[in-house]
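There is one chain below, alone, in structure tokens, taken in the form predicted alone.
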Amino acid sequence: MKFKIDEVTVYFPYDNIYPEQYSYMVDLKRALDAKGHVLLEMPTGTGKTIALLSLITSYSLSKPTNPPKLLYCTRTVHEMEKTLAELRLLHNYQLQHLGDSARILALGLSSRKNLCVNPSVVSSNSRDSVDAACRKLTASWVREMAVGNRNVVTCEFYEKYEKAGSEAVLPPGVYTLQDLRTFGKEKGWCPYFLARHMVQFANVVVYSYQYLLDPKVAGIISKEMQRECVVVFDEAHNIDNVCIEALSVSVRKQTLEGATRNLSKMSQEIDRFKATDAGRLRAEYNRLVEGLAQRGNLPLTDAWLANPALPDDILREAVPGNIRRAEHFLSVLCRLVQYLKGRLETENVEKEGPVAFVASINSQIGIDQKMLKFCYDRLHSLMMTLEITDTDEFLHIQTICDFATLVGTYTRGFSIIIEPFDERMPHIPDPVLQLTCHDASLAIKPVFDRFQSVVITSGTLSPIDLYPRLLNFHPVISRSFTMSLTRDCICPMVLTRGSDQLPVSTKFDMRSDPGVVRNYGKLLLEMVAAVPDGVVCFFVSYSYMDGIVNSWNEMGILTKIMEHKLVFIETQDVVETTLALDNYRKACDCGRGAVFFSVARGKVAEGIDFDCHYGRLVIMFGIPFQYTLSRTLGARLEYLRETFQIKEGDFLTFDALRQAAQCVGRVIRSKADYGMMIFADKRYKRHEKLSKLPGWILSHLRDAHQNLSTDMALHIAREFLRKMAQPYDKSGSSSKKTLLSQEDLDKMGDGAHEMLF
């Protein structure tokens, strides 16, 4: 269907639009005509990728002498590949209407390990083994080598890709990641690197997060993208922790023991340079008497990570004098390793501010806050000089570097915690020096400040006024939408006892308590039995959920659960989870019935849909908290609490409740779907928590299902699955119609938005 909206012609590639996506891409033209950032809360299942898109390239369209580009960033490649699937429809819909002019080039963008064609390089384990692998074919210095010397093996698909030259380059089209290995492939090229060299030239860009938020990464990825740019994060209700890790750096024994044989095989490759080539030693200071600005730009198969932390201004400046010399560097890095080695044989419990951890560095061993901040850098050119491909092998000094630049850099927003155990696990000493960043603000900054429309989107950003805090920015429209539905296909539940009346909590002083696993037990064996299909339940932690099933095991609930349906559970091992995933979907698909036991926070709750008859009642045992001991979490609520006059219950409360809806809001993928919640725990039904759920469930949560006994809330499931049985009109009654045709919007005209909501 094609409708306007204002000046603009939006496509949108089928027949019926919700009245949600037609609010929501009202709010974001709002927004892109103001050249400003935007926060929307839109519920799950109301096609809210589709109507991104739509809106976003029916923009640029308009906009024929300065189209915006648009940088979609997702959490995995599962969701990217969602999303290049959408974007292809959609296209396709575009050319019928428009012909050659609607033409885009839109592509994905991921690592080396899900891109590359080379069978001797991806059969590597790791993604940084796969990049090791690649630079040791394609390093410049590698391939100036095989030019006198037919034994240096080198890539055919990046050589093939470099002789093709300025022919490189990829049609008009939307290519997914698969799409850019077949046309690799057919073409003899290097698909990762003509991805990298077209992201410059493409309409549409989707990739991860880290490209714009990690600025080791966004450094070398997106540095080259124009302001009139359009940011979307999807799915952004965890934005601020993926700020938050992007600039942490941790560092363990192993780290500081790898760290000293990467510094002593530096060491031996400096003399062999020193007797063989003590130019290129000699160029590289003289290179770095005039500013790493001036090293130039480096060939592509040659860039490394970018500097996690230095803005331009610094990188104009010189190195300075006592790191210039590869052999003073490398002493500079020993006597900073024996350094943390030291710190790391505490036996208390140590935090303290960058401020107070720099002085303590100079006065002790010499190294001031300038040299710090020059650490990754230097350490960069040196590898270059030197000529190492194996990066992989080098990642302890990396991490040292990296950790040190952060440490020189930035004086607030960070503390050093040094614990010589898990408080979890006192008997086992496990040092670890933590450098933690608590303001999630100063890794979004800088997209921020560059780019005119950053848009912020999820299904669970409530409560929504938190998030500008957060991050520290103001938008200029910040809209939760409610979900138009013909009938009421949500059903939420707080269910606050048992059958025996006693009230069932995963407070730290109940969880254990006999009586409420006994009573969690029987209300998952009383649903089982009376719900069809797949059921979905989400533990607060691995631990709790390990105790509890072991319990119910002991308390013979188990056998009776698996009776009526099979029981599949997630662990921390990728591969096991993905297995008992598909066996999960197995035994739904064959009538056989399935449980599936996960835990918040985990990949599942994350990533994985339970649509239509995978998810017919999801069950939250618990509000999953943080580990509020934890030391790193505790200086991020001080930081908060001061910075930014967030109390620190108020944000332990909004954490655990986003993260409950992320994970009851995996059952509900469509209005054609239905699906139970449950919040099992008592303390679901007061206000200061219930408030903090999205209006989309809130608006489905009748006062008379907020405090529930197990049987009143089989009574309930019972009637609402039969009330589901029963047939219903898709489009909505007269009076409120849930699916809008091209004749609806047309009727409606210009008073459609405020008509509607």
The other form holds:
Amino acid sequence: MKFKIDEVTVYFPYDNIYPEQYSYMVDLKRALDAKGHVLLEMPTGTGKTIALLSLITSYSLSKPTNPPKLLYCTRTVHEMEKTLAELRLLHNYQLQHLGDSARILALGLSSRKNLCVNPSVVSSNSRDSVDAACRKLTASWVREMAVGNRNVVTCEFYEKYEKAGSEAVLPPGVYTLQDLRTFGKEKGWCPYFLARHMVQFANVVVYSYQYLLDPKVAGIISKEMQRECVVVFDEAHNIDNVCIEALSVSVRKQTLEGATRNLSKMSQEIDRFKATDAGRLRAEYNRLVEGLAQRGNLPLTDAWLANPALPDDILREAVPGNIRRAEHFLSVLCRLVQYLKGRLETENVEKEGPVAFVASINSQIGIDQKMLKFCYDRLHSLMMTLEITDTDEFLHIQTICDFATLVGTYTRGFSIIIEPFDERMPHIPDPVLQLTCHDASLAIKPVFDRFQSVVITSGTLSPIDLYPRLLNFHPVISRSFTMSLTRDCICPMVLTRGSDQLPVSTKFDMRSDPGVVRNYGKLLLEMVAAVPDGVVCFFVSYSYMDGIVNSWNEMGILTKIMEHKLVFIETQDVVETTLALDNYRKACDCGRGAVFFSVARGKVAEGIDFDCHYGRLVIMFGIPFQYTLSRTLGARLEYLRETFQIKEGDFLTFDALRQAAQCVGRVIRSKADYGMMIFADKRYKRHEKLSKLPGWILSHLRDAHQNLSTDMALHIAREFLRKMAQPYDKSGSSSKKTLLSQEDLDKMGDGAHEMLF
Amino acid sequence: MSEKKADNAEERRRNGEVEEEEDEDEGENDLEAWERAYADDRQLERWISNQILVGSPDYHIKVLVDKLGCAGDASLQNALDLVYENLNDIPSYGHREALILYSALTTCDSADIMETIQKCKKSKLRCSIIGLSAEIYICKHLCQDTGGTYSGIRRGLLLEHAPPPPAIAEFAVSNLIKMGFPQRGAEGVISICSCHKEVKVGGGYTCPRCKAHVCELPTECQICGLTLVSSPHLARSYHHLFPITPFNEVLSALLSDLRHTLPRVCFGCQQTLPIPLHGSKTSLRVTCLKCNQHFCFDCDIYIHESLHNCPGCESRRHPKILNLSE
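Having seen the form predicted alone, can you show the form predicted together with its partner chain?
Then the entire complex follows, led off by the chain already shown.
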């Protein structure tokens, strides 16, 4: 269908549209007009992605003189592929209606591991080793050597791509990663470099968050994007954590040992070069004197991860004199590694600001802030000069240099925490030195500054006013949409008491109380007997889950649960968890029924959908607060309080409830779906907790369901399931439209969308 | 005449007796018991083999009530396997259908139930399930795959399952089968029936081929194996298999334009068709798609629910048949 929003004709590939999609588009359109940033919350299963794509592409089509480019960021490769598939559908629809003028180029970009077609390279198992294997075949000096020497192996795909030169372009269309690989294989061109090249010309680019947020990657990929871009962060409820991780470094004992090995290998190399090719080292030295930290325009294949600091903070000046010579630089690094080793041997937890840390480095080993700052670029230059291609082995020294550069660059928003052992296991020494960033706004600031519109959207962004403060920006529109439903297909409940009317909670002083454990067990037992197919349980942490499952086993509750459903459990091992999930699905499919025990903040809670019969009920045992005794969290809370005036309690509750909402949101993935959600903790009933849940859950949470005991919950569940088993009218009754057709939209005309909500 | 699907009656009858039972006492405790009757395989087996091709609803009710108690985990697969075994012998012109009342929330199967479902699908066994508690995926899947319907429990649902589904064109192939139409025995005649081996006074039927006495129709003659039916049975199953298409309402616009050319009286009851108020959307008359005759609403209901024949089509067909016989 096609319809008009103000002056923009929107092409929408389906015959009907949900009212919330329509108003989502209206808001988005206004934000694009205002060239500002937006924050939009819309529940999953209401077609966020297609609404975003169809509005933004239609918007570009309506501005033929200067069409904005769309940068769409997803969290996983799977989501990337899904988005591109959706875009292809839309693109075909637009082509049907507009003909060739609607042709666009859209592609996904991912790491070499996902794009490489060279069988010898892609067989490596980790991302870093694929990168290194690629460099070994494509580095400029390897290729130079190959010209003279036939025995040097190069990558045929890259050679062909290079030979094609400026003719190597992608014809317009929508390319998923799979399409890129197929295209690359067909033409014999390297898909990875082709894609990276084409990113500059594409109308739509779909890639991962890191390509924009992590300065190391963004520096080489997204540097040349123009200002007229619309940046979309989808599923962005954890965007602050991504930002923080992008600027945090942790150094362990193994890292330091690896770095020492790297250093000795490098010094051997330097000695070898001195003996054979001293001119090369001298040339590097001269270049550094002239103030070129890098060798000007590097060939594409040599481009390495860029500086870990943000582009604005990098000094554009010459490398300081005392680290210009290779051997001097190495000795500086040696001293630094030695110093860090010394610091790691501490017995107590230490916490320091970057300024104090740099000062102590300066006084003890004589490395000043400026030298630290240049560590990264200097190392990069040295590795180029030494022609090192197996970069995966040099990761350790890179980490050290990342650390040095960040410490040298930033004075605020960071802290250095040295812990001799894990708080939870004090007998196992596992020293770790962490440089943690506390300020999520640092990493995302360049994105907000550079691009005209940034859209942050997810199913769970509540409370929506906290994100602008955390990320330090001013959205022109921030709005939370609810779901229009034909029937009440979600049934949230807050369970505060067990069957014996005693309160249940995972509060620290109550969690090991056998009464609470038994009440939780009883709850699950009664529910598995009343709910068909799949039930998902989320616990607050792995250790708590282990403990409670153990007690259930001793009490015999687990055996009773097994009479009704099979039990599967998430572990920290990815392979094991995947296997458990597969079998869980099988058990749901064949009617045996299953329960899945999982952990909030775990892999399953973030990325796995339990739609339809895979999740008819989700029970959230307790409130998933972060581990509050963690030093890094403490430091971050302190920083947030001082800088953004966000109270510790507020932030912790916000963070816990967005995780809880994320967990329970796993069961509803479309409007035809239905599911129940039980929040089992007495603390949920407090207003300050409840009010932080997303609007689409709250709107279905009746007052009567906010303080239940197990037997009441069971009764409600039975009623609900019986009601949901009845057939229903998909398009909604005439009183409240939940599906709008072309006619409805035409009828509404302008200004009518206020009527809908 | 005799080639039509009488055999479907045997399958239907099972549904029939289930629904009568349901009418007598509608309580949840009984529903629970129903599921058990199905879940326990041994008893189910006995029950099915006993009742197959016995016509009387009373007999079925008696057997079912006797066999209600059972225990153990429910297994949908076991139930399906049994139904499959018992219905697989039915000739291809018959309908194979199972109506399952399921109240358990799980099914504990010994093997892959998906294979069983495929097997049922292949042999055109139509499975419908009435879920007595929550909706279970596998039940829905089974119904979708085999062409049946899945529904959650609500009042009167079993009755909806009582009329047989229309014949599926692809296997409505004509086939000749031998059938006997026995006469009802005279009152007061004493005879020994072949089905119960008991002395009966009056009633019963006599097989036209071997003269054996049977109590109920339809059945298979115990002596000579002839299928015994009565003509109303055949007629009723014919109506269900080939129902009359629903009548269409006449557009009121059409009515106002062509008032004079359209018939004024209902073809069924010959009463004057009511004239709608000016401007109202309904025309208060319907028309048959085949013969284009107009009917009033009362006749519409009577034709579809009781008569199962369209007077318009029937009266038009007569001259044709006469022509053929000439």
